[in-house]
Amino acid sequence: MTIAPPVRQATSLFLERFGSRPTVLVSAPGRVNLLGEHTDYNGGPVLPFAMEQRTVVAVGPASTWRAVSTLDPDIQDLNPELIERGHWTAYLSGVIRVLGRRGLAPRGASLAVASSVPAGSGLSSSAALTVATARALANLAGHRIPPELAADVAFHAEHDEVGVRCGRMDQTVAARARADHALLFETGTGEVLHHPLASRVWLFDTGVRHRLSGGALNQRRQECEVALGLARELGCRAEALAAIPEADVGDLVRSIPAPWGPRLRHVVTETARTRRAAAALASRDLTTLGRLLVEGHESLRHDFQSSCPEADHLVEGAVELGALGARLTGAGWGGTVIALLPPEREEQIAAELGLRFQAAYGRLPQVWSTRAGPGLRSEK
């Protein structure tokens, strides 16, 4: 089943608060991290698709700066030189500044945004909001960026502006996803292969939101870097963490001390297990990609300690229901379980799992499936 992007709700939105038609319509989409968690900041491989559920943003010619979503329909004046933090709106601020260092922005514009990207799901709905506006603004300036160009406004806005210390693997993947593949993304070379997925991915919202403009995300970019500081103290030459051979990681983690040893052993393991994946795809061997799912998620819980609970029990359920694999994906802190089911008993084993979630923590959690979907694109 094709989903279609919220065009018309962004579209009603824009004429109910504004009294006229938009000018330009871009989508991007939300993104699903196969493998490769915190190994974009840390010079690794990523493996993620794009979701077929997207960010809708309308723009139009104002001579200010204002905005609206359908989650905040009441009109938002920007002043995009006032560096705010923890609204929404603080990403389309973002943007601006940086396409306007660039001279890529116009000199005000009307934005009303739709979106069918869960926000605070590890799903990376701030990449979606933020490509696809880089685009309508310059566009609405009269400038036709490319998806590379998009994705660096959008990383830069998100990094420096806002403030979450993030790779950029979600902004890549936004504006550069193929439909029905993966896209292998060495962060550390730049290099961008696909790799064909075929299959639906299920995914199962844990409930528990997560913010990432502080607080843990942040944290862990620092122990990383911490890490890798003291491993070079040990006489590691490695440029960043997913440099350190795998084959070192156990003499390391022995001489560096909790929390950054494991830290370093999650990314250097989720770079080799990253990779492992991408060539499981290549050859379209589902077990295997299954298997490394599931050893991806125990290293998020026991070295990265960014699981939580309920996404423990909706992986460990998943496993003893008949899931080929499943993991927590997104930065973590809560967010979503990605799940492969196998597709003669898929629907029988999301209801059953709902309904173990449902027993043990009082509520069904949100349940839905996805296929691999294009990446960013003007919409009519």
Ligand code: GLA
The other form holds:
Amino acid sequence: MTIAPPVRQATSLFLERFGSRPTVLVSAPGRVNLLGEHTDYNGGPVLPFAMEQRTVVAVGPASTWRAVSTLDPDIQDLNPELIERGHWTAYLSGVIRVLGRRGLAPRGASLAVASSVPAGSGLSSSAALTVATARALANLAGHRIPPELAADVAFHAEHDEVGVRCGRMDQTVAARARADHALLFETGTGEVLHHPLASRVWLFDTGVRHRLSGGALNQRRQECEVALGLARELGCRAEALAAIPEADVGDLVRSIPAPWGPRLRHVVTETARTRRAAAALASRDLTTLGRLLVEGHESLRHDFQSSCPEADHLVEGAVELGALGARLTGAGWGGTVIALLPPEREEQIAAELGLRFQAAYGRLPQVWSTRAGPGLRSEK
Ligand code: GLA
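Can you swap the form predicted alone for the form predicted in complex with this ligand?
Now the full complex is given, and it begins with the chain already shown.
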């Protein structure tokens, strides 16, 4: 995995396809969520960090909209009036529409995208793209937009325009992350705190791909809404699932049938785990953090049912081999397992885990590690 942001690739692609140098270059990172899964659209906390891999968006003035990427080098003419769901340019059109409504869009632009963030791996390549595009296009139109605003534009582009009923975690961390820190984002209040994260985190790609706009996340979100409705019928006063006290979960789950009861239990216990994990990070207690990761994975597996056998295999294997903790990160149903490994044996455990996976599934997983990198920034 390359670590330097692919600025040169974006610049030369732009030059090659559009015949001039780009005016503005912006990059944003992929994200790794340490803990707090499916809490962000339920009013709860999340604890992600920015990975070192980034997406670079190079833009220049034009009278129409056209885009290329290193993965799709043929020029795509964009019509922001028409969102082509399932196509990567939908994210660009979404951003253009949201910026346009806010008076922040240029009249047209050429865009070239290069990325080292793996797509479809639960590492939020889409937020890296929308956040970087939001700032790049606003800058091209002469507006300086702060990270908070870039995150908000990107969120509305994905949620309202592309139609993924996501929360705000991915765009917030892509825009506002700090190097060597994880970000505790309380989605209920909007509060953001940065906690030191010096350790390397290992990533194991299950190779199982999901398509978010395809619906599993939207379905879970709807189940969470039903679960909240059922809890309220039972006299619960919480405004959001994450606001339900942990002590009430046992009674509620006895009265609320599956799948809604277990969905509720996941969100409430995950909320508590995430705050404990943030406290563990603040006191540099990686043992507790690791244990919370494993508990979080169990909850995803059994209560939220968003894991997959390949991820369960990797988490169990990591723990057996001596990891401090491991779990599936991101929306789920495939994607990437993260692991905290003891530094003195990390290479050895990572290699061994890869081999075990190969023995079970007939292919070596993509394995790499990352530290916490910076959020959105302008490039030269
Ligand atoms: C996706 C969404 C996020 C969040 C996670 C699950 O990544 O984009 O907002 O809901 O799933 O934690």
